[in-house]
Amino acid sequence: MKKAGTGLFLSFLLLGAGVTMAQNPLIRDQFTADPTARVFEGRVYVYPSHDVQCGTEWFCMKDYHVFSSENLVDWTDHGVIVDQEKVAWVDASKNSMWAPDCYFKDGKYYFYFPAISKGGEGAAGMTVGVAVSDRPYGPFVPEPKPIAGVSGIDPNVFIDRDGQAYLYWAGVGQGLLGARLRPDMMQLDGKPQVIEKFPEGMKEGPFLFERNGIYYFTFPHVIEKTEALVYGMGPGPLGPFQYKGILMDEHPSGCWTNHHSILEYRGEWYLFYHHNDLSPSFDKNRSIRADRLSFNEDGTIRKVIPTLRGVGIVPADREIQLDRYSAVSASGASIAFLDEKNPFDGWKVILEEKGAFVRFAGVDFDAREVKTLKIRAKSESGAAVALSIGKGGPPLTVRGTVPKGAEWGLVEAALPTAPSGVRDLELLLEDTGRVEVDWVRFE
């Protein structure tokens, strides 16, 4: 190693592939879609539906699993939690286990599923049920038949300040409906009530939540297109409320759904939704993500812009998925899959034009002091980079060249002083050239 400028030269060693982590989506190993999340124990845990390929070109759903995170970045999967073989009012055949939701009362966990009963014929059979667990992540145990009264998908529940219990969902061919509970949690409390004051058009997924008093009832519904994510706002759970509009546009990729779920976490507000970035070319496979959230002095939800970076402070001695960019040069630079007939494997960052460059935000150097930065890189053409560690600290430019081959090798330098605080990461194409990275990550 010598020094330069400003900056250190870097040497290049071959290696392997690894396994990388992202941001968004949320979970690498498998498609989930529809995630509600919420606060058990300390913890986020996120109650997605769980999409699989059936040889179909609809949706495929035959199991839920549960994860959880304490820092949004590091997700455990606690594997499968219901499965449609297991619950005996279920018709298997149809593998038609949609939105879930869940809620803690009185030392129970109650997780909400749809599914189309034995002897219902198409979405007109959709019913919901209930499984209970001691547990926020199981083992869940099936109730024997789904809740009297509800024809319908994507259950959404709500405890109020005063412990009575709601439940919303989106009724086949009745629109949006909310009911009271009774105290078991598995009982409607009186009639369903249609949840009116809202634009015409197609209406799904529900989610309710309150915040400094004011009620929020927020659902997927189709302007143009695909589904944005609306909501309206009113003075109690049932309504009256008042429609305010879009909190998420529609994606633009085309993804047909959205679903989502609205949390605050540690004083931070977050929402939780889907997208089909493993699935680009079929938007039946979907992937759940997660986004900041915030509000304006009236109450008002500021319109959230869906980003690969995410959520979460990400620790230095991970491997840093720079594709997951916080922002990116207008024009040299793009993301592909490391394999397009793998997705599960994760993407790369390309960068092919003089000065481009991607920016990762939020890279905690304080967990551990490190000495070495470590890139997973090609270039087949040969490449100058740098990379810089700025904002919250002295700033840190490392250089040095990526020599031309066609396989992935590791770029290793020590660092002259060790990082600290939370801090912004971007990789530039100092010259001519084309150059891969598949992740950063310092020791």
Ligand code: FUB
Second form
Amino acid sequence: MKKAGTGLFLSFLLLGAGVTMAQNPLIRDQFTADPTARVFEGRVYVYPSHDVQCGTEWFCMKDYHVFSSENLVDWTDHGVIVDQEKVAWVDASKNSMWAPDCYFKDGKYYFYFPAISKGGEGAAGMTVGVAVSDRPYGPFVPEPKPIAGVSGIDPNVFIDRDGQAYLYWAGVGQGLLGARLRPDMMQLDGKPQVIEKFPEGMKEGPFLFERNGIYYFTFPHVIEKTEALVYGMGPGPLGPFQYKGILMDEHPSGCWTNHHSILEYRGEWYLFYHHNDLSPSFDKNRSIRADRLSFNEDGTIRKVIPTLRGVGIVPADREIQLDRYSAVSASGASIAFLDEKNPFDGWKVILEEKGAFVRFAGVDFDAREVKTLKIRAKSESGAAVALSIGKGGPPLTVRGTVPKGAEWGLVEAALPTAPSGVRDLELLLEDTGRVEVDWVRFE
Ligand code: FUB
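Could the form predicted in complex with beta-L-arabinofuranose be given as well, to go with the form predicted on its own?
In what comes next, the whole complex appears, and the chain from above leads the way.
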């Protein structure tokens, strides 16, 4: 993805510093996990935790970044908003800044985060603190002490229509808990209560939202081997919740954790969650993703099938990463890292059978009239490829030949007419041979 040649220059012009364009995973230049997505000031802000490598076999999380996007394609990294070294009560030797949340009330943004406090050890030392800002992207000023009465991880906040705020968290050895918050958003108002007895098994990461008067209590739950995302529905923020089942299955890859949030943005519902796309062999280095979520008539949630394509309509004049595909042929198509030693470079798609194809839905041709197709590719055999622009307008196919060679190069082909609308792409290998494709772009 980064070895863009001329495209890199173009990307800089289009995007500016600190912005990346992405499907799933959303962020590709660092590890991110536990995404809580919120709509603030008309943009989606995602508050994830930040996995780093410390040479240990456990989570290593020292700080938090926040990312925002208006179109769910271009993501701005606003940088570090809270650092363990700058929070008075946190034991900064523990690298324990786990899943956070952020909520807006009366002109202030409240950022909630767990960590091991000074004097605490392991899970039992986990508690939850708050940092406050006038802006969704900080700077956030941490409170000098954690919230009294909270022992646990994975804070989640919800403010009901009557203005009452609630804090939920995964208690250490006490199950999933909830409590009212005082109007200052920093103190519990009364005793925490255990949220319903759901089916047995490890639970964490509670996330509550409301839709059409139904309150959804959602959480990761180990049913078989790793965490699935499950939920219950109830009449109020503290339940009682009736268990409804799975909204996302366990990751087949074996990534042990999943952690999510659910968001309505511009009339569509989204599930933000994580997987270990950029670190297939170490699942403590995770990457955040988003996919669409929908409901049945009775309000129950339809199961979300994870995709590589993710969400967001991609402008045709960007590097379109076909390896984040919507569909592929049953055989002869696969993906691989461009550089196994540097996953942050991204992926390529490989077609190695006549008729093998990759499809990528949702490319926007309306922003700019385009005349040329560019394909960044290489082929040791030489390869004839056809790119079809379908669905949503008159079908159009452009053909190109990737010359025999060991190096990456740009193949160019003229478009007979300028496509318009939001269209689906399909890249097909027309003959025998093998071709690797990094991206395609229209100019
Ligand atoms: O990211 C560390 C922990 O892993 C989170 O707090 C849990 O929810 C799980 O995702």
